[in-house]
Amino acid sequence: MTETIAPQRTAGALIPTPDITPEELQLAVRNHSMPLEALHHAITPVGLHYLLIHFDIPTVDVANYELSVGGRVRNPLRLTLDEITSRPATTLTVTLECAGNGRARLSPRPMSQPWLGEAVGTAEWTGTSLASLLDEAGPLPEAVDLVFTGLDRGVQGGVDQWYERSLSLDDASRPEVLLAYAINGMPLPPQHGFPLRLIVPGWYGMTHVKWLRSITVADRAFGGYQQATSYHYRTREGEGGEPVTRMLPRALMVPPGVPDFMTRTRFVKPSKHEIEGRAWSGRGAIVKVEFSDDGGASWARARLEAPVSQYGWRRWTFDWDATRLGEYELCVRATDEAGNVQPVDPSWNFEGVQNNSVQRVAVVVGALHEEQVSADAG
């Protein structure tokens, strides 16, 4: 392997050469993504759902821990664990993307977690309704964000700071916006935000803040690093660019047959096989899911199933004919009710963010599949 040059600490940077870095390797190990075999269960178990942490898990004594609702209110609040656990719970079934999904995929490839596609997950989430706790402190009328902070700290960007993100009032009071303690009806995990985490269906990732500590809300638009200059799509040097939002529609397939250790290849037998995955959008409902072998140069459409929740993935299945010996690339896209449709190519940025370009995998049919099963068995 050659040597890579070394990347600048800066948001946005760029690997000049396709090895991977130390620095990302940090990243990696740190964090993990959902094995696509893990797509054939609807809710993804709690080892299985990707997972990114931005500085280091903070560790939380409950005893002393409050959640604190202020700024621009009537009436701040101060609200222990037992008392959030108290109040009227809701369940959700939501599907959560890293906003970096796809971000290695992409060549120069910017510096940051070397997501290859599989930052996902559906889990069912209980907790509180924000908006009834929102009602509660009584927000006054120049009111404008809702600013989150956790107990996070680390830096970013040159900047030391808490890990904050922010919501629009009218975004934070929609109805399905949770106070979330539990996972899969067990308590948060450290690592997934214990003891109380934000919940934003349909939004990526990085909105969900965790370890949450405080809500406070504005009367001006927040301009902390995560909000005002991360997670921002820039295509050219100095500009503002668009914030990330909502989830662009994503289908993944589950690999058929078996994989080669390193390659990630697949082998199967000449047949017909059934291949299944799952597809989600935070801008609409999935209305479409489509099947390619042959790299995306025709497609044809895969049944659908009902979806697991108004904001959890879609399962959908397609019958391939698989009797011709060969290599295949097989691709799969989705379409949302909205229109949106995921794109053939990749499409560059700095931060290499919202790249939901179509999944691709290899698979070889025939001889060699046989020939590895019985040098195996041998």
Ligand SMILES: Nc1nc2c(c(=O)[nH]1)N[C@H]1C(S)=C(S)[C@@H](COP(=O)(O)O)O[C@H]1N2
Contents of the next structure:
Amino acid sequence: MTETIAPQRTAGALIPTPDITPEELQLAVRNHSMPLEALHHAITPVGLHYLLIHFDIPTVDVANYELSVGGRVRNPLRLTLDEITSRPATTLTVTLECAGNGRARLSPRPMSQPWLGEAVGTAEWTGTSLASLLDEAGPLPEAVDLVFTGLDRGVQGGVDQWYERSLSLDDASRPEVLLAYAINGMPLPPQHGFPLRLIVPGWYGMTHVKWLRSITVADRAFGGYQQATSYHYRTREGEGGEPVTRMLPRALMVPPGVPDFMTRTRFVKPSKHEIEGRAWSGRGAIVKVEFSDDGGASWARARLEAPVSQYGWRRWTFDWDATRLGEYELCVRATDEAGNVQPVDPSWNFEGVQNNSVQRVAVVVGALHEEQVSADAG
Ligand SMILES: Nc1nc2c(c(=O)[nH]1)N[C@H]1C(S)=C(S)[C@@H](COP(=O)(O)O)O[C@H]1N2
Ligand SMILES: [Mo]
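Form predicted alone done, so how does the form predicted in complex with the ligand look?
Up next: the whole complex, starting with the chain shown before.
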């Protein structure tokens, strides 16, 4: 990069008032998002898939591992990993996104994992059907809720807890819900839930309980912290709020050209560019993706490719005419078949969940010398 294109904020600059707290930074370095250029891959390579771990990653000795299925069932089960992996297997390509994705764009910013907009990934999850296991356990007539408990424990909101989430018997009995032991053809790595996790296609990430150790069938709705306190969309103090469930639509683009190291502003040579990205929703198929180069003032339709699967994202492309020199703000927005559209502005809430407002990418066309951009910014 030359002097003429140096950004206002440079690496190493001292910032007197940190606009991110050490606690948020600590979470951010533990839990990484997916670099946007990884949108090139239909299936996200494992190390590039986003990660969210509330407490510590447990160390699991498979020799002593068992999954228990109990509570209001006729036939309680205890299964070793071998017993689980020798059951009929299914592989599903699933796009997973954290409910807090986009949180750090809210103002004031709810203190938690400070995601910008890239807490997503698409993987091939291999596992066995939860419904068939439930069939064997035989839920009793009073069964209404299933509690999924992880092997990880910690304190959140002052509450000592194992990570636990529940699903209604109906939601848990859907054929696509898996107990997964492999990702992209490999055993789960520790950070993604080794040896076993829940996969609930279409739902935000918190549902997909990792390091799963027990499933408890209950005769009433589960009231645990991650279920009843956390993961609600609340805009007023004291209100019950709406529970967070399925993913709202979102489209992301691969930022074109080359980035400035600190600001991530993109430098693009004047030319026509094919912009590409992916779009998904947990509430129905993506039916439309639109692109804007003026910050969302005007929109044009992008081309859509077939989705990678029923539960996976859909690639889109747009031929962007960037022959005029200047500064641009690129945006993209998705619409799903249920009619959900991404908003241009974030909608604020206490936990910073479900912020699916449009991605914005600052681009300068024509700022680099031709020889600098020829190799990598085409
Ligand atoms: N046991 C357990 N399961 C968990 C979590 C956790 O902290 N503990 N985090 C949840 C959240 S909030 C998300 S977004 C996803 C992230 O899954 P990944 O790290 O495999 O991408 O895992 C979910 N499952
Ligand atoms: Mo999450």
